[in-house]
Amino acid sequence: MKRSVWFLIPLAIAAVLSGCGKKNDQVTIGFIVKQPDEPWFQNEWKFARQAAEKYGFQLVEIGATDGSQVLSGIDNLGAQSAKGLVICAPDVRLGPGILQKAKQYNIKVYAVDDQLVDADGKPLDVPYMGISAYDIGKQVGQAIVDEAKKRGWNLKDPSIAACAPTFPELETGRQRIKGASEVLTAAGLPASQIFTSPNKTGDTSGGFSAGNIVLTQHPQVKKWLVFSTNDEGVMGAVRAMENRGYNAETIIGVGIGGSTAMTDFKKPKPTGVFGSVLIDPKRHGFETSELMYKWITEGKEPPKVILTTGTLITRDNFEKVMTERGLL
C-alpha cells in the first residue's frame, strides 16, 4: 500500500483512498459495500487494494448501510471524477436509483455479491459477480448430512430438527436456504422438521433472535441442524442454543462465508458451529476491480454473470485452506 487517507463524507460514510496522490490521468474506482465491519467485506476491500496496487488506479472504499448513504457515496465518487463503481448494495431494489445516479457522472457499475434488480425484482442489465447460491446451499446441506451420518443420527427421528434463520429479502438468501433444505429432506429429514425464522438484521444478533424464536416454539427438539444465509445467522442461532444447554455434541451448524466462522474454529473447545462453506473474497474483490479497470481503460465489458462456488472448512482444515487463499 502506497498511502491511505481516511476522511468522512455526509451521513457518516467512511471512505479510504488507496494509492499515491492522484495524478491527472489516474483512473479512480469506487467500491461500496453494505456492511463494512464484516470480515467478508473487509477482505473484499483488501483484495481490491491489491488490484489497485497492481494496475495503479485510485481505489475509494465506501461503507453504505442504507440507500441515502449509497447515493451520497456516488456523489462523492462523481466529485472525484471516478469512472467505475463496484457495489454490494444494502438493498438490491436500489438498482434503478444507483444506475440513474451513476449515469449522471458517467460512472460504470459492476454489481458484486447481490444482483441489482428493478422494482419488480427482475435483474438489471448490469455486469454481476455473485455466488452460486443454490449450489452453495446444497454444499451446506450435504456437509450437515455427512456429519450427521458420522454421528449416527437418524434424520427421521422426531427429536432432530433444523433451525434456519433466513433473510428473505435477498434472492441469494432464498436460494441458499432452498438448496440446503432440499439436500436435508432428500436425506430423510421431514420438511415439517425444518423451522425457519427471519434474521431481520442479517447479522449474529439477528440470528440469535431468530434462533430463540424457534427454540421457544419447539422445546421438544433434542438435536439441532443449523443453516442460514451466512455465518452470522448460524453463529447467532448456535449462541441461542448454547444458552439453553445445547452444545457441540447436540448441534451441527454449517454457515456460509468462512471468515466469521473462523472465530469459533479458533476457540479451545468445539462449538455448535461445525463448519462453513468458504466463499472467495479474492475473486469478488480483486477480480471485480480488475475487470472494472479493464472495462474503463480497454473498453472490455465484464461478463454479464460470473458465479463462484465455495469450499467446506472446519476446525480441522480452516488454517490450511485460508492460508492458501491469503486470508490468514
The other form holds:
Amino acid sequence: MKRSVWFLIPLAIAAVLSGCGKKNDQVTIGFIVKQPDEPWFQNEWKFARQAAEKYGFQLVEIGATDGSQVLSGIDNLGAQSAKGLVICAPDVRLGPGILQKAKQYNIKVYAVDDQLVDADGKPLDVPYMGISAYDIGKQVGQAIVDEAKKRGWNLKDPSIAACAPTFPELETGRQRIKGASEVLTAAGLPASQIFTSPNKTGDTSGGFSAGNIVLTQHPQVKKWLVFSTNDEGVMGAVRAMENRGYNAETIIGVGIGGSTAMTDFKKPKPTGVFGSVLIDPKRHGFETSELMYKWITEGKEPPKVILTTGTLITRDNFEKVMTERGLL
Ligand code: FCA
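Okay, that's the form predicted on its own, but what's the structure of the form predicted in complex with alpha-D-fucopyranose (FCA)?
After this comes the whole thing, all chains and molecules, with the earlier chain placed first.
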C-alpha cells in the first residue's frame, strides 16, 4: 500500500462501523412508502423515527414508487436481518408477492394507509391501519355543504357542479369519494352534477390533469365544489381552475390530509382550497411502528384493523390544531 493512503484506514473502519450502525441484538424495522415526496408520508416517517428513538430499534425508510422497488427494498431489509415491515405499497395488488418475499426473510408485515389485496381485490390477512375513509369522505362533503350554505349557494343551481379527481384503484379512495358524494347529493346537488376523473398518479400534477379534463368538458359551470382522495387531488384541480379564472370566491375545495393543504392556508390570500380533513400521521407512523416492535419483541400481533379519524381544518384553525399535533 502506498504511504499516501494509510491515513484512510481509520476512516474506512469508521465508515464500516457506522454503516452497520446497529448493535448486535438491535431490532430492525423497514417502513416502505409509495410516494416519498408527499408530506403525509414524510410525516409518517418522522413519527416512525420517534418510535425508533423511544424503543431503540433501527428504522429503515424506503421510498418505493413501483413494484420492483418494493421487492428490492424487501431484499435489502432481508440483508439487514430486519424483522418487520410497515408498508404503504404503490400497488396494493402486489400484496401476495410482498408477503411471499417477506416470508422468505421471516419479516412480519403491517399494511398502513392502503390495504393489501389479492389478485381478485380481496383484502389479505395482514394487520392494517387505515383511515375511516367513508366517514372522512362524509366530513369532506359536510364541510363543503356548510360553506356553500354560508355563501348562499343553492346546490340545485345548474351552474354549480362538483369536480372530483379520484383514485379508483384503492378501496380507501373509493370510500372517500362515496362518502363525500352522498352528503352532497343529500344536500341537493344532483348526482349528474358530480364530475369525476381519475388522478392517475395520486399527486398534485395528477389532480391538475384530472381537473383540466373536467373543466374542458364543462365550461358552463360557474362555481365549483372540489373533493378528492387527498389534498393533492384537490389542490391540483384547484390550480387548474385558477388557471381558467376561477378563484376562492367561486371554488370550495376540501381535501384529506392536512399538510399539503396547509401550504395554501399559509398564503396571504384565500385560495380555492377552503379546507382539509386533517388525518393522523402520528398514529400511522408512530403507532404502526410501535405495534410492529411489540409484535417482534413480545409476540403480540397488532389488531387486525385500526381505522383512524379526522378533524376539519381551514385557514381559521389550522395553526392551532396542527401545532397541537406536532405538524407545524
Ligand atoms: C392513501 C393516499 C394518501 C393518504 C393515505 C392516508 O395512501 O394516497 O395520500 O391519504 O391514503
